[in-house]
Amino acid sequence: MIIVLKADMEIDAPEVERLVELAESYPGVRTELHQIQGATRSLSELYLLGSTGVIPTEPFEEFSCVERVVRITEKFRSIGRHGGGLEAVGFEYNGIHIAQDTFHVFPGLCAVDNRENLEAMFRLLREHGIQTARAGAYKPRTSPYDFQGLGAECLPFVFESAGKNDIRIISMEVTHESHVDEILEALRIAGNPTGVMIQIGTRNAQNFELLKSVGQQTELPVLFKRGMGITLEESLNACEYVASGGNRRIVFCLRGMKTNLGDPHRNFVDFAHVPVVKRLTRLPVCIDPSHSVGSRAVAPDGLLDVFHVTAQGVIAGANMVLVDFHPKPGEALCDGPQALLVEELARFLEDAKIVREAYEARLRRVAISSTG
């Protein structure tokens, strides 16, 4: 059971203390107070943990500090909407608002290979007014002999270049809890010129110890990628490990499923789950068309498959697009065949803008019909 407090209620108010006392008076019930900081408002919620199925809601609804009482209907209690009873407020990080009603494109290098390519990419993003990017320093690979990323040695010049080019958030994968400390230390030494969204890759989607560790830090938001060969519910429950640790600034990323049913694409595109995730959870939803398609294949209409797949996710309401670009894809040390060319960035952004506007037009039609 979750009790949502009214927006203007301080969590240390006497009435809230009485609310907690009532909740803990029931046998086997303990409570946790959580605050969710959105971009325009914050939510305070009291979690009742234990055997709450037989506890009535009426005694709690009588408190003037209570906005509503919601019964838990999903295993993923922290991130879930629970039948629409809980609000998705999103979050703000380093001046960027990310929520279920916003839209951002994160273009960049799947893996940073050298300073020259990184700076060329970030300069291009600045020219197009893009303040969000991807740049991988740590890369888990299928083969132990493949390029594993430059690691901590590239962080100083990555953060320096991001600051010079007004990149506000970099999505960066981590594969070990020590990487979080390395990122935070490098940001501190650099003077915090940018922000980092920690990325949990699909290979670590059920690395529960890593998820717990990432969830216990609240300085950096988290991008959680769906597991490549597990169900959506399993991925959402894994994502709950992050939220249950205390970090509620999470984006859920769809990146395609590992199955030969998707051939000749690298993965089976699962972007029809964008509205499903938004309905089941309070999380903003990201799509990764690059790792879904895995190539630069061109459709008969002249558009790349990556463009078409991106459109599928955006028209369904995706809030974020994580997409690979590289100044010299032929020389890239990781996923070069799927990277878009830098000269294609303007067209990609324009195409995404067209589709996003179409989605917003669909929403306006719904609003008109519901009021008419």
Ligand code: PEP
Given for the second form:
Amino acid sequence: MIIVLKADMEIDAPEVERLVELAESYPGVRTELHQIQGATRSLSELYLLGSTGVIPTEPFEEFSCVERVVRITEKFRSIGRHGGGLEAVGFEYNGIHIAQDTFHVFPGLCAVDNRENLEAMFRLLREHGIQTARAGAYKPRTSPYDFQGLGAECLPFVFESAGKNDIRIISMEVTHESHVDEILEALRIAGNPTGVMIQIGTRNAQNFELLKSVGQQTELPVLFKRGMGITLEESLNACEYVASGGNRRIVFCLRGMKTNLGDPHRNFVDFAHVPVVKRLTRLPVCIDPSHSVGSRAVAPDGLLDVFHVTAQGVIAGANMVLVDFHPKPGEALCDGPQALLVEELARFLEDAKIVREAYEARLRRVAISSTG
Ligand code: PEP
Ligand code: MN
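Shown: the form predicted alone; wanted: the form predicted together with the named molecule:
What follows is the entire complex, opening with the chain shown before.
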């Protein structure tokens, strides 16, 4: 059971103490108090854990500090909406607000290969007014003989160049918990010129020890990528490992599913699940069209498949787009064939904007029909 306290309620208020006492007076029940810092207000929630099935909600609803009492209906209790009883709160990180109603594009290198290409990439993003990017330093590759990423060695120049180009958040995958420490240390040494969103790749979606460790740190938000060969339910439970560690600043990313039925795309595009994840969880939802499609194939109408699948996710309300972009894809050491070219980036951003506006127009129609 989750008891939502009224907005901006002080958690050490005597009434909250009495609420906790009442909850813990039921046999086999313990409590956890969580504060979620949303973009505009903080939200406090009291979790009742243990045998709560038989506890009535009424005695709790009578407290004036209580806004709502919600019964847990999903196993993924911290990220779940539980039948709509809990609102999506989102978060603010390094000046960027990410929530179920915001929209940001994160273009960039799948893997950092050299300083020159990285700087060219950030400069181009800056020219387009983009403050959010991707840049991979630690790459989980299918073959041990393929380029594994430059690792900690590239972090100083990545962060310095990001700062110079006013990049506020870089999405960066980690494959081991020590990478988080290396990133935090490099950010600190550089004077925190930018921010990092820790990316958990699809191959590590059920690496529970890694999920626990990124969940136990709360400095950096987490982009959790859906497992490519497991059910959505299993991915949501895996994502809960991050939230249950204490870190609630999480974005859930769809990136396609591994099945030959998706051929000729690299993965079967699953962006129809954008509204599903928004309904089931409180998390903002990201789409990754590059790792879904895996090529720069062009449809007969002249638009790249990557543009088309992005449109499918954005028209359905995606909050973030992670897309591979490389100033010289021929020099890329990982996933060059799927990276957008310089001349494609501007068109991609424009296309995504058109679709986002169409989504917002659709929302206005819903608002009119529900009030009128
Ligand atoms: C990536 O985004 O660089 C990546 C490896 O993606 P995924 O984990 O979705 O394959
Ligand atoms: Mn890649």
